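One chain is shown next in structure tokens, namely the form predicted on its own.
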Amino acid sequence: MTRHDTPLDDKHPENSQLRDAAPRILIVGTGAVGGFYGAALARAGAQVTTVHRSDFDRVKQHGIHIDSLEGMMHFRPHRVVNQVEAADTPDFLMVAMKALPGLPVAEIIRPAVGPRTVIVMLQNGLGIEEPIQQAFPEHEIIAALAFVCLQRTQPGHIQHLCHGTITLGRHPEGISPAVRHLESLFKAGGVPCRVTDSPARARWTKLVWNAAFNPVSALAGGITTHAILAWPEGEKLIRTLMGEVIAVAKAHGHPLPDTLIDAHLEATRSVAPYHTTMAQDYLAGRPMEIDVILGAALKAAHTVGLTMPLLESIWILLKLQERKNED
């Protein structure tokens, strides 16, 4: 298939003939999440490169293999790649890399982005998408966010142990042609998808589920989400720290539904148990998502005049650690 870098919107009478090809896709960072979820666009007809880096021979060779709840699955990607230049221009380019301190995601992706190409940020936290947007002023941008268990097991093999959803948005509101374009891609492949207007309050959302359960299942060894609930003054704690978080996103703007904290406990004892992200990272010895998740949530409470002391007793715990990994 030739190239096209045609824009995604209803303004343009290509439109029609893109939306019949089948779209460019590049995931970077494709970890279990960017491997996941570019396994389900390319079940949607997309063509979707994905980049790597300890695991690139053997996903060359083998493709992604996913235990999923619907049973084993296996995905080659259209082109497997080392690097972001080694790719070709994409219709969508996907950001699944971790939110680390430090991490240039600008840069990395810069090589890869065209005149036209839509940016689409599937991290954690708040603010991701900022600093994206200023660096390309001109593309849109397109908030992602993924509610879904998944863990990389080894390179290659991904274990995906609930549905989940995914909800898309244009940031800093709206939802465009191709927020649209990308649902039905989604859809098409299987995965649950809404689209919302805030993105923002999405990512607020989710930031409740995060900073709760993410540090607490690091800070106590790397347990599952069963293991903390299954303690009454583990629940409590959680309900605290998702109360401290609610408060602080009202205070932005986004009030959440005194019913929220309920909803995301019911849903986590509704799945399997669960090594949260960051418990996977502390129990491989990686570096974890602290100041995108945690760090961020206090930076936000403090514009607005308020304080989260239980949050920032276990984000200095947590910084503590790090510190303690680092020497």
Contents of the next structure:
Protein chains: 2
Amino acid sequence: MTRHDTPLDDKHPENSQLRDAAPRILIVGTGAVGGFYGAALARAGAQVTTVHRSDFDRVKQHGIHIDSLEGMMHFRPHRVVNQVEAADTPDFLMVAMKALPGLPVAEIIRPAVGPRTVIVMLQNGLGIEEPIQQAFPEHEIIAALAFVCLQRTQPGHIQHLCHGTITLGRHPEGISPAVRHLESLFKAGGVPCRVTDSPARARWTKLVWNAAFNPVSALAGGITTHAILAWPEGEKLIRTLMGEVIAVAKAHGHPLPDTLIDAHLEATRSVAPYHTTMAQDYLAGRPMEIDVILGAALKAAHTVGLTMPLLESIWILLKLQERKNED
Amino acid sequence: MTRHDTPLDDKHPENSQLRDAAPRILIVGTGAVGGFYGAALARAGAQVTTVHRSDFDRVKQHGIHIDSLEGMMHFRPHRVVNQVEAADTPDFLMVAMKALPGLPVAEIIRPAVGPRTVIVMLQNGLGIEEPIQQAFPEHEIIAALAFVCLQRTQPGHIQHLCHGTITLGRHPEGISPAVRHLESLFKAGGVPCRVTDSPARARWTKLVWNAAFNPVSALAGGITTHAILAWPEGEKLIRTLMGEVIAVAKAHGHPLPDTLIDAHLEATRSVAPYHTTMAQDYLAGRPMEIDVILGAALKAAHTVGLTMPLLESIWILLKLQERKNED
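What would the structure be for the form predicted in complex with another copy of the chain, given that what you showed me was the form predicted on its own?
Let's see the whole complex now, leading with the same chain.
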């Protein structure tokens, strides 16, 4: 599906407004993920504004360089700001910050959320849409799931190592005109994009990968996906963790296909060795997304009366590391 | 029991020989454990020779300084050598090297093993006596289990943080005159010493502690025993691992008391925070005793048809780290 045949309902006021001009997109927390997808949306003709903290000066002056599978790319955002307050109200506000506990996402984005702003949750984990929906009960929330390997190599520089597919769905379910519009933009920008009427199921599918590869790659000392799979015992550990997540997903009404583990492993093997986000954070001594990936899975297991013995133990090891680093 | 009432059979030729003069003791692999117990044996009047590699020059010149719970102590061995070949044949040869895979212990000690040398295995782990017994089928082997917190702070310097009890038993079982003799020496040197006719059971008891605290303290980033127990989830993880080892010990004919876990935790809490050997090695980037502690436990589980799901996963994580470091 290319951009011109997107089945948008032009008579819908929101969509006609979106069609009138280049859609305005605000990316909050523009790290590797936000920069990579922001560049694609800009290629599709959107007016992309990016919010940065540490990289602000660098990106304002030089833009973002992406060393992509498709070659070197340069992305100069429409505007570069260092706080949400400085941005105009967008049509789509994309939340791309690392999902760390205690981060008041709703309050951070509130200054830029206009009455018709659609909020796109591009973060990792489970249950990230709910608090935003509570804070903005009248707003449309889109869940966006990126299946991509990215690494921020230095301020304003992103390395794109594999994949790139993004999956979109309206929270809590359904495919809205806004979802279709965003889909058309991603596709026009060259990003493989799928829509789903069950983003929760897509989140579980992604969590199966994340909850296995992320903690193992970190606890094993910051190793790549391929280093884990190079040893049959490493693969076995990954399979066990994935199995625990799949069981909980099923109990939550999301039976995932039996082939999912093999498919995840095959997809991981078919691309370059990758340091997961958690491995990158571990090696850099940065906080890791422990709670949103593992803590949320454990909470979900608890609510349906299941246990995840291995995942829980691995969560404890990572939390013990975190407690040490907080000392 | 003090030295003079040791129930030695003076008519036994081996014992009368031992009694004739100060017993000659050779400590191979004199790190913190060998240095600490060597000092005690020297205090008891034994002629202690120590074999060193990296610390040789330092110890030859300055001896070994022990910052002990009982105050500063200085131990100047009878002889300091840098290879086993340079040592005289001892009455007791104590193997105190770190138990790393591939280390040909029997070949290392062979040059100093005389016809009546008793070999004392002071290493960690399970199954360490068997290959030595095979290599020296006519020799008496004593299993020695140290329950002690030690840290080598710099070459020739040892910090003694807690405990010190040593448990001795003849391999594979029994209490021999040589065991009693060694017991009397340790006691005369001020070291609490117990003898057991089931050193295998004592090894399992120690493994319950080692297989839990060692890997968790390392994987959590090199934290202390108290840092693990300061968080209830940390204690839970320790209890789970200990439970897996206890089940395998039972299947091997060594039912351990129900109170063992509580006793181990209480003993750990009652003394100062301690970096386990594996945590010390982790922090220093040195090889860890993964195989002898965890690998041996897994092998033991396998032979009785049991699994240790958590211990196995933790073993995999540590082995993945090891593979990374070997790259």
